[in-house]
Amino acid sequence: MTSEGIASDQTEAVLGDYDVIIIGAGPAGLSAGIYASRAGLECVILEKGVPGGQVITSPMIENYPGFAEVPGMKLMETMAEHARRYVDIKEGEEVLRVRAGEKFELGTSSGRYTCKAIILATGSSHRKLGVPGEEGMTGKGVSYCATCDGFFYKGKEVVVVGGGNTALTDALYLVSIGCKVTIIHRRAEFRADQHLQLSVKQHKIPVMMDTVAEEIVEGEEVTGIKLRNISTGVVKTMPVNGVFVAVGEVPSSQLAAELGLEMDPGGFITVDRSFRTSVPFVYAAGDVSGGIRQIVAAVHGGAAAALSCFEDLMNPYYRKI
C-alpha cells in the first residue's frame, strides 16, 4: 500500500480506529455494516448524506424479495433501521480524503478516522440529459431504471433514450412487460451489442436515429418529449407517459483513485468474485464496482465484501502482504 499523494493533518483529533470503515450508507453499505458488526468487527458507516443511496428517488419497488411493493424511501429507512441493531452510522460525515499506511487514514470535515480495512460502498449517478423538465419530472414520468418503474408504464407510451447496451436491454424489457416503446438515439448508429441490435430488429422496435431530447413536457406527469433531429433540425413534440433515460452511469470512485485501486475505463472498481478489490483490505460493493446495478444485487455484494474483510483481517498469513 502507498501513501504517496495524499496530504493528512496529523493535529486532526482522531475520532474512531476501527477495524473496518465503510463508506457509503446505500443498500451495499448498511448490508456490509450488518454483516461486518455481526462477525464481530468493530466498524461504523460512514455517509455524506442519509441513508439509502439512489433507491430513496424511486417511488415504488416492486422487485426486491419479501416486498411486493414498497416505496423506495420506506424500503432504505427500514434497512438502515435494521443496521443501526448493530452498526453505528455517521449521517452527514463525507469522506474528503483517504491515505493507506500501516492503517488507513480516512479525513472528513470533522476529523480523523483510522482502521485496518476500508469497504467502498460509494455507489454511483446517473448521467442525466439536462434539459428542461428532467428535473421536475423525475419521478413523475422520467425514470432511470426501467426495471424498478416499468410496470407502472404497461400499455402505455415510453422512450428510452440512449444507444448503449443498457438501453437496448431497458427498451427489449420495456416491450416484454406490454410498454409501447421507441428509442431515440443521438447518433446514427447503435454502441449496443450487435445481438441486443438484432433483438430490437426483430421485436419491431421502432428507433429514431440522430435525435436529441430538447425538453421534457412538463405537467402533473409527463406528456410528451420534444425532439430534434440533428441531420434535418426539425423539432417535434412526441406525446408519451414515460421517459427512460440510459445513457450511463457515474461511479462514485474518487477515493479509488486516491487508493490507487484498478477501475475498467468507466471508472468502476474492478473486484473479484469475493468483492476484493486489487489493493489488500479495500472491498468495494454496490454501483460503484459495476455489474447489475440492482438492490438485490448490491445487498449480496456488501455482505459479501463483509465477509472476506472478516475472512482476510482474521488470517494471519494474509495480514502480511
Given for the second form:
There are 2 protein chains.
Amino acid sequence: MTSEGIASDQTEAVLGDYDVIIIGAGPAGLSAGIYASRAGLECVILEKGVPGGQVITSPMIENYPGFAEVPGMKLMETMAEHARRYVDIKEGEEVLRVRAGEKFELGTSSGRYTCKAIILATGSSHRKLGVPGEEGMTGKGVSYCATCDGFFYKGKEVVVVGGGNTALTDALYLVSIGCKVTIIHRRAEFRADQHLQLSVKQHKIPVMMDTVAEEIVEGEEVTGIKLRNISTGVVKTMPVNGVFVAVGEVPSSQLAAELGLEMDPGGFITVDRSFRTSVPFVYAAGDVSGGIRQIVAAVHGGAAAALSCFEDLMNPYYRKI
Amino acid sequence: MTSEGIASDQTEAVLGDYDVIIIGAGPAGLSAGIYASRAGLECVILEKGVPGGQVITSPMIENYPGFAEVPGMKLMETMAEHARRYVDIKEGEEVLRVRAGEKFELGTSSGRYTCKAIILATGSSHRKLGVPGEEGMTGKGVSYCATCDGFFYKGKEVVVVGGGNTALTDALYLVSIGCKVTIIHRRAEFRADQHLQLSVKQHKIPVMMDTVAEEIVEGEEVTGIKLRNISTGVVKTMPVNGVFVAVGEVPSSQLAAELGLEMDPGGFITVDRSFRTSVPFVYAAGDVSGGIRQIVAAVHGGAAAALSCFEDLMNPYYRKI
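Please supply the coordinates for the form predicted in complex with a further copy of the same chain, as a counterpart to the form predicted alone shown previously.
Below: every chain and molecule of the assembly, starting with the one above.
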C-alpha cells in the first residue's frame, strides 16, 4: 500500500457499482433516493453518520406541509423509512475522496464504489458562537434558524447574534412575528446590505454594537445571555427567552471542490433550475446547494436532481467532457 | 353599474385588504400560506374550487417524502388542515380579474380584495384525449403523470400517447422501471428532441405512428385501448394495463397575462430561483411556474415565494416600477 490515494484505490475492494450514488441522507438525499430508484436507476445512499441531516436537531418542525407538528427526529425517521422502501442507506459510510474518470470512483473508510453519476446532498453546518451554554441549550432557546423556530417565540424577548444579511433578515422576520428583538453584533458596523440596515432602523430594532456573547445562561430553558461590550469591557446579563445565532453557515463542499464544481464565494455549489452542477453527471441538492435552507427546498432539490440524472443517463448525446 | 370592470370595481365592497393574497390552494398555495403567515404577513388563500389542486385526483401518492403511501385526497386534506392553522382559505372564490396600481386589486364573484403582493399558485391542467372511457378510467389505468404513477405499472403493458418531449421522456421512464411500453402518436414524426428520439430507438421501444386513440376500454381497471391508424383506417383494440396521456399541459396563466408577467412559449410563468416573477411583488409557484410538476416542487416554490415576498415587503428600497 502506498500513501497515494489513486494507487491504493486500485487494490481496494469494489463495494458496489451503481448508476448513481447519493452522498448524504438528509431530506435532499432521501428524496433523491426515492425518485432515482422509482425511475429505475440502481442507486445507494452513503451517509457518514445516521440519516436525517440537520433536521434531527430540531425539537419541533411545523413548516413541512402535511406535518403540522412533528419532532425533527421523528420526521426524519419517517422519511428514512419511506426511502428505505426504495433504496439502501449505508450508515457510517463517509466518502473521503472522489475522482472523475470513465466512471466516478468514491473512496470510503470501507472501500471503493463506482458509479455513472453523483448526487451531492452533503448539507451544511451552522457556525457556532463557541460559548458556554450554547450547546446544552440548543433546541431549548438557542436556535440557528429564525424561519424554522421563530414562531415559537411570538411575543417573547429574543436576541439575534450576527451582522450579516441573514442576521438582519432574521431580526426583521422575528419582529414581523411579534418578538421583542435586539441585535447583538461584535463589530462597530454591519456587513449586511444597505436596505436591511435601513429597514432595521425603520423598525426601530435595538442594536448593541461592539458586543459579544460570553455565555448563555443554562437551565430548563434559556433565560438570559451574558454580553460583553468589547470597547468598554462592561459585562451584563440580558434576560431573554431566545438566542438566534446567525454568524454563518458552512457548506460541506469538500467533495465538490475535489470534483472541481463551480461554487459561490461562500462555498455553496452552483446549480441550475434542474439541480445540475457545472460538471456533467454531478448534481447537488439541499443545503450544500444554497437557496432557502428549508426541508421543502431539500426534498425538491433531491427529486429534481434525480430526475435530471435519469434524463442525462438516458441521453445518448450527453457525455462527460 | 357599468359593464366596465374598473368602474364597477369602485362600487363593490372591499372584502379584505392584505399584505399578500395567494391565489390557488394546491400544495404550492398551501405551503405559501404557511410560510407567509409564519413570517407575520397578513394573508389569505383564494381558491376557486376546493383545496388540493390536481393532487386530489391521484388515487395514491408515493413520492412525497414522509408519506410512503397516501391517497392524493387524504394528503391534501392533511396539508389544508395544516395550512388552516395559519391562514384562512376561502373556497369557491375565483379571482376573475386583477389590476396593478398603488395596491393590487382582485375581483372575484363576491367582491373586491386589495393587497400589496400576490402569489400565483393557479396550477395547470392536463390536455385530455377527449375519447370515451378516458374520464371514467382516470386513476384506474389512465394517468397523466408517469413520474407519479409509473411505479404502479412495473412489469405491465402500457401505452404512452403523444409525440413531444414529455411523451418520449415518459416512455423512457416507464421502460426504465420495467414496463412494456408502446408509444402511440397521431403524426408521422415526433416533435420531441433528437436525443429522445434516438434514445427511444436504442431502447427499441415500439412506436405506432399515424395512430390515434379512439376509446379506452372501461371496466374495473383499464384492459385495452382502441386505436385507429389514420392512414390505413384500420381499427384494432390493443390489450394494455395502463394508458399514459402526454399530449400537453395547460398552465392556468390568465391572471399572469393580465399582470403582464413574462411567460415561456407554453404559457408557464417565468420565475427566478427565489420564485419572483418579472413584475415586482408578484410571485409564482407550483405547476403554473413550470419545472418538474411534483408536489415537492410545489411546496418548495410556495415557501420560497412567501419568503421572497416577506423580504421584498420589508425592503424600503424595493418599489413597484
